[in-house]
Amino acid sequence: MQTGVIFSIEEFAVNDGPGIRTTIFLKGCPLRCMWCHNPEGQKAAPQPLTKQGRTEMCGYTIDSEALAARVRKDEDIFRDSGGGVTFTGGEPLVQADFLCEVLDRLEGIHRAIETCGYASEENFKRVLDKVDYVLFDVKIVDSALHKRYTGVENELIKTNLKHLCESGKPFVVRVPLIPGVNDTRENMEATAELLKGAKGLQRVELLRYHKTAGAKYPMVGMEYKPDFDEDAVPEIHDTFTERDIKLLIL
């Protein structure tokens, strides 16, 4: 039996997917976004974290049939909303043996991951088969700031949305407004040229940055430091509604 590492359970959360869900945070991610939220995801294994005066540890170790058997327990709410259950991060797909035998033993829920595509074609693949429902984050199309930004080049999560928009399978591009980053028109007309032609694509949200990024991370030991102004009001430029897509600024 597979055992992986989380290290949060959102009950009755509403906007990571339809209807009410219950949201898993996975530990590990192998990108270092500038504006992280959630730095406490970063790292694959458990780590001490300081709130208020007092230390514990965020991420704990938990079996595939025990998390899918937490998950069970809201079925009935799961049914009556529409909703299901939606597995985030840190990044899913770092623990991608661990999240297939979890997604397995949930069939017959509704299924979903918030992923920045960023894993092997084969994980990503073998996941998506398995889930109903995909939220894609999308940072930045430039490579070479995607790298700089990110700390990794974007080529394998272009190649994996890429199949994901092939798939049919229902999703949703996320799109989080860095000011003077990646809240370009040339970077928003990118992005749709991205996506054009996909075939389950519902609609793509911008998330507006709000300086709260950064307060987490004394909890874990770890330094924010964006080059970016916090205080900038992002740009907001819809290339989407004019090739037919959806647009949601949140």
Given for the second form:
Amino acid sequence: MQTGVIFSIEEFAVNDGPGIRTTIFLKGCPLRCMWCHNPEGQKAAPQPLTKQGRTEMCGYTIDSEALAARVRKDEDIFRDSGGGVTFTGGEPLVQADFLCEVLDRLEGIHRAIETCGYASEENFKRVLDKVDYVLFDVKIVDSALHKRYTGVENELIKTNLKHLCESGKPFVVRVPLIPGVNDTRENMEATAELLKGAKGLQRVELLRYHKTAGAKYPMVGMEYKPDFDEDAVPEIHDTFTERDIKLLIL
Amino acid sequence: MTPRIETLRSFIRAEKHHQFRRTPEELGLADLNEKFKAEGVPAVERSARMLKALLDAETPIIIEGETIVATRTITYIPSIFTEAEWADIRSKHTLHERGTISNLSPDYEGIIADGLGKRKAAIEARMEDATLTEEQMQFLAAAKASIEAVQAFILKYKACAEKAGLTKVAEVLGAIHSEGAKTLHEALQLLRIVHFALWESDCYHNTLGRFDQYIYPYYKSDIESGRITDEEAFDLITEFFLTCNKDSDLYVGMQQGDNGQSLVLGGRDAEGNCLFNEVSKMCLKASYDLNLIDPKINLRCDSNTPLEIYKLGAELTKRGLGFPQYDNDDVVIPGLMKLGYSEEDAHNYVVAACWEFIIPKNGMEIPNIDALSFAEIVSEAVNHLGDYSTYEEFYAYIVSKINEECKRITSSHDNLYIAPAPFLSTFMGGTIEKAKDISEGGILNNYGVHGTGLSTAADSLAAIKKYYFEEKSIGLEELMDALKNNFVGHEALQDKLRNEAPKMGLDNDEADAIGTALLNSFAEGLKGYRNERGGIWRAGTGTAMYYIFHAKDLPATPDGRNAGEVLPANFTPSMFLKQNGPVSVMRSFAKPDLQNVVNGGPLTIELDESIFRNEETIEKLAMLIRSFIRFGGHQLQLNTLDREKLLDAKAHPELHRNLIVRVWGWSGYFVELDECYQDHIIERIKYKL
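Next up, can you give the form predicted in complex with its partner chain of this protein, since the form predicted alone came first?
Then the entire complex follows, led off by the chain already shown.
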């Protein structure tokens, strides 16, 4: 049986897909977004986290059966509300084998992932095949800028997004609005272009940057070093509505 | 909100009507009780005479734009007894709280339909009976005089309206002076007057009962006859709600805001029909628009309640007023019937000031007469832990202690004295027939007992069961020493108890089963006892303000709680529980046999305001509340809070005058609360992130 490392389970996660959902946070992420608000999700292994003077391990190993049972516990409420489970992270695709096994065990439940899309095509397709809904992050379209702010180039992400668009699966695209970084008209135009003709696209969500992002860094012994102006009001360019894409600003 | 209501609302929130207020001293009413004493006036007559004197001394004030009138201009209600007389009463009797009647739900339905004249005629007819005792005659005469005083008050307002050229207002007052209401406007005006006069007669925590049910017929007839439009009806209901906020700062309670103006919407009848109607809907909307603390709304639900209704409720929850409170008919109705309530009464339940389930018209119940502290019982029992070799034996000892406490409680409220309330009596069942004041007992005379510190007690027992009896990983001496020294020198143990031990609220069967057992033992412990009025004793899950009192002297407990550390309010997980989330909390607190504890007391969940950034959350919250009802929870209150805002409000109260929070069973303005209550609310959301 596969085991994985998770660092949180959130009940009644209201922003992670339809209905009442439980969101599972898988540990480990290949990206290092400068604005990351879950820094404890970056490292793959469990690590100490100090909160309100108390240190405990953040992240623990769990096998696929136990995790599936934890999710299934709330099957009645998922059924009643048209909800289900969402896997996020970190980046859930980092633990693709574990994730696939858990997803298999949860057949019959509405399953979603939230992903940055940075994974091998094979893993992406494998997981895509097993889920009912995808929340896909598109941070920056320009690859060089993407590398500067997230640590990786985005060719793979674009390829996987293309697979997603072609799959017909219902999905949502999420763009974190980072003031002065990606909130330009140019980037929004480019984002909208990537989504042209995607049948499954439900809407685009622009997530306003929150200053609280830095709060958790000291808890895991890290330093928050944004090089953008945290207090600036992000620009909002709606390049989506004109292309018949529903837009939601959160 | 129409501009008219908006202007009225601003006027009232700016307290401009306070300028008309006079003290009883200024009005020469402060020493009326001394006169009564000198003259040897019987208590019931005093009550009627005091009411008349106060109503006569009221200056009629019609605020510009008002169409539902009556504004209090007397700052406080002088007692019918002198201080010395109260001291004497206290030496001979037990008293409940202030010694006057509170927490009842009068027969508004009947009074609005019948009118004051018909009630008066019924009293007069009853007075014809030559076999009546002198006391009975005194009561009937006082009841009649009270009604006449209220009628004179109506005429005084009518004259004032006429003088001001307010024809419509005068017309409505004229119509309800003696007759029952025929239109929505008349019904609301009569209700306002009666409710106003109840406060004036020194009754408190005067609830509003099933407002949507007794108001609906007037709404329906007005709409059907084309007398008014839906917009006009909504405007009137909104204005009525606004009137509940005019004088409420003068209403007595434990804290500002704790005034008992709760009303109940929806519910089902004995045939299972959903009674939520157009008026219910308007009430939720009016409350949303007004954004004020009164009236406090309860929504009766059951497993068949349509999602649309929950959505209307959730919309109001988002507003952050701390209501509606959701009550589950599937639990409460059968629970009440198990206790012996008739099918009709059980289906007609409403809530008292906070959450206690009471019956309109027929109930002269005292649902908050005392409180049993589970936490104290367990804390005390732990001193004898060494005498027991199994958890079952130890729990049996706990049961014996619960039984002892139930026995003590049920025997410490005898010889109760309640000041007479002849005006209120005319709206309560059976009083005129029996020619007996409601303060001496009504049709239902049950008492209710709160149960406080349940999760602290259950978590403590869960830790003892697991670590002491089963795993044997904590020794007796170690535990005793840790508790005695408030965990100083036992930090690792405390950390384990606080953060790793099984607890209620995590959907953990071990801990939840103990919570269930404690509640069952409590209900069982009260069974069989009768109070001196012939009523039963009901067990409940509320705490009222006892969560503050009971915590103060409570030593460190085996759940890892420090000495003096706060207890949770009502039926709620431990304050320092690291929650899995609201679903687990709801499951845990729906597991007990809640039909056994229908004195009431809600599960309270704090929601972070930020979840409502997404409009879709309303529907999700509606579904979550529906799940709670379907899980079999009995009562739920939701508080939408923003911790940063609360901290700022504490530091800069002047900037947050309108910030509203749910305290223990009512909503009030945060900045008007005593600091201990403010801190408790801030503490409740500390562990959420």
